[in-house]
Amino acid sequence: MEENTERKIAIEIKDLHKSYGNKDVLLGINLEIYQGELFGFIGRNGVGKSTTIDCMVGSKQFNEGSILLNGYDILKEPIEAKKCFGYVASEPNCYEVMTGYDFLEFIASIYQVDEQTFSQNYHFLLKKLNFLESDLNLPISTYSHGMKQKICLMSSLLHNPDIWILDEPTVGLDIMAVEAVKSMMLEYARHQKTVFVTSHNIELVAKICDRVAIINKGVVVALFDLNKDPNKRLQLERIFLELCGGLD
């Protein structure tokens, strides 16, 4: 408990709390996620992981508590906040009619990130997540889901965050391109960088993360150090079906 309190905290969610009409889907998230922590963040669906995720990146208004990434509020200092971390969405979001090169120079931009760095990250993640050059000049509306996926990834790091917020990352990539984001997202953690992370894989979730939050209706029902209980990993499966119920 003590080797926590001496790390920086990067995401801090105190008593989040949020709505939909009658509809209460958060009622009280606390969460602290550390730099260089992998985090995973596991529930059914509907129960709030990707909510939490959309109040996290500023793209829903919440209703109660607060939200800090790297010490900035995401309601009072927005820009400073945003500009911390990358994020991933569960489904492809980019603007299809631009090519894909066009669309990565387009969020450099946003990100004020200088050519050279833009060079260096660009070829580095094509060959990261084997992503063909020539691909790049076509237009995003061609794309395979799994290569806007990929894009959309590509994206989220040209800018080298803090943080690299993930839902769902690996739905519909290939064993290969799902290799190549698990790896990642372990190398980003080993260079004191703080990646969370949701995914259905529960296996892929025990496998490579450091702590885990399980969410259901609407709070955190548990929350497992997998370092300093490794038995954990193997029963983690076991453990989510019996607080939630099964997957779905």
Contents of the next structure:
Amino acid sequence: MEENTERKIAIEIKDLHKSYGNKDVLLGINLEIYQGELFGFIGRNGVGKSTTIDCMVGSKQFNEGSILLNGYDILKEPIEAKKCFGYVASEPNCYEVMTGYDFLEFIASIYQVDEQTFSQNYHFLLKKLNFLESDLNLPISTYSHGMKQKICLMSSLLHNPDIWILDEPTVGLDIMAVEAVKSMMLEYARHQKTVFVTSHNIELVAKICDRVAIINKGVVVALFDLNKDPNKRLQLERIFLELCGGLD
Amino acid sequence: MFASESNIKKRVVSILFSVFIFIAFVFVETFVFITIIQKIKNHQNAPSTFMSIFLSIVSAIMVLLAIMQARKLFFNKKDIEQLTIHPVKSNQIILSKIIMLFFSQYVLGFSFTFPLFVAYGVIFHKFASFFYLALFYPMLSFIFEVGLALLLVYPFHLCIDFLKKHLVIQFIVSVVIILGFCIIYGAALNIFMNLVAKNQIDQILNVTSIDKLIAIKKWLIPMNFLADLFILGQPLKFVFYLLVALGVFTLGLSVCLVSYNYFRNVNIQKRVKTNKVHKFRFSKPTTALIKKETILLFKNSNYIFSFTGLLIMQPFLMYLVISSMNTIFTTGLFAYYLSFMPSFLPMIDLLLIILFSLIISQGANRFLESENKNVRLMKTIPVRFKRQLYVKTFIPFMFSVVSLLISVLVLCISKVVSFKYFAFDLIISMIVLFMYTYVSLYEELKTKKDHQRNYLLSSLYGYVLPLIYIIVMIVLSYFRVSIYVLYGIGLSFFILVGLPFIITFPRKVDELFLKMEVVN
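Show the form predicted in complex with its partner chain, please, the one above being the form predicted alone.
Every chain and every other molecule in the complex is listed next, the one we just looked at coming first.
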């Protein structure tokens, strides 16, 4: 705990409330995620994981609370905050009429990535995700789901963001790609960058995350430091089921 | 079963609209047929020749429809992938698809041809057997029509595939197709004008032209043989038809079988891969957004026919319709009545110019709907919402304005519209178009997730207000108010009604966009 207070906070969520009409989805989420941390955010379907992420990345309005990304308020300083993160949604978000090249070029231009950074990241990511350069010539509409997700993963890292936010990143990826994403997340955190990941794959979260928060019914019901308490890493699935009502 | 209510509504509306269009087409077809056949019924051989030619035209349409349907049935990659995992033989698949093709073609063919047979039979007092036999016409015409469609479907599929990969050629071809349709439409409109406005049917269908029709009929093999069987009762001609049609059908079926098997087993497994080294070109965020919007507009085949292709044809279409309208209003009794309202014609021309540019721009006024899930991407990139949305609306608006400018210039150069009114027509249309574009965006921003967009405001700004303005101005024209005053009123009116929106909208746009729920 002492160690954490010395570390810089990369993501700070305070008292986050969000409702859809009369339905309250988030009932006061409070989280502090540190620089260089690989943070897992898990919960059942429909408890507010994706909504929390949507609020974090500025794609959804929220009723109360605040979200700071690298110290920038997502509502008050949205442009600065958005420059800090790379985001991968659970479903690929890319323009299907564009070719892979067009899309990467578009994203790089939007984030004003310089040519040298682009070139380094581009070649590294192509190799890491085992993506054929020749496929980038084709319209994204011809890609498989996995390839679309890979192009989104690539586009999210082109500008070397300080925070990498991933919502169910492994859905639709083959085993090799899942391994690659896993190692990329670990490597990213090792370089003092922050990774925030949600996944249904508890085994994956237990294996790679430094800390894990469990969300249920719109609130964080548990927060574990898996490095300090390695037992929790082994028991995470059981704890999750207990807390979320899967086990009696 | 699990479709949302809005989707069901959309489907019902779409089906009703298609049925309405289909019925309207059959109605117009039968009306034109009856009108012409009534005029030529006393010329020897003319009615049967005309019927034969009409049936051949219907057959040509049926072949086109059959090609498109056969492509969907035979060369659908997803369907082939699904069928590959089931223990079904190729010939069983082809047989089932041909049966499907037969039923849909029979229903269509019957709807197109039976009213013609009924009209012909009634006019020439045919026996009941004539009407009974007419039920079988689509069955027999199916052999040739589908035979030809099966023969052409694979080359057609290859062409479509080629066009999809070569966007410039796709654009040129779509423009040529639209141009072709415009020329046919222009010719049809011209004939219609001559028939309606000048009542010149006897000049069009004279002895020489009927002789030409008889000569043309001889070349319409084999459909002329089939028509002769049904109209003139010549069984020998049926044997000729059957020989040709069965030959074409057998050939078509063989080609289709081979190409289907090739497509299923070889072609579908190939992936085109090029090893061209790509040179990335980076730009400023706004330039990148402009580039993106241009790509979305020009690379999306939905837009090519509904917007970009039509933009190019707008000057031509506008000229055709406005000059035809002017012809109607400047001849006969209309000319006399309109002399009491000297500004009637320029006002109607202005209304048509506005309507044309709005209807065409409507094809692109689905700014956020076309983004669909990528609204999330728009919301997460570090560019102000306002800037993104303005670029998004400005690109199609700019294309619409350029097309409008060219169209109005064409109208003035061809003296359909006076040069004196050029600036007024252009500026008023531009103001309405501008308002229509931004009100459309506002409507989209206000549309809740899983709800239908409410078109009330855009219809009000785009259609109702111009219509009210034109009607009032025509009334004022009766009182001899100068046309320049009428245009002046128009300019002030459209600026005034747009002003409150223009002032308040930019303040709300960011908030409205943020409030818009993304599609998950």
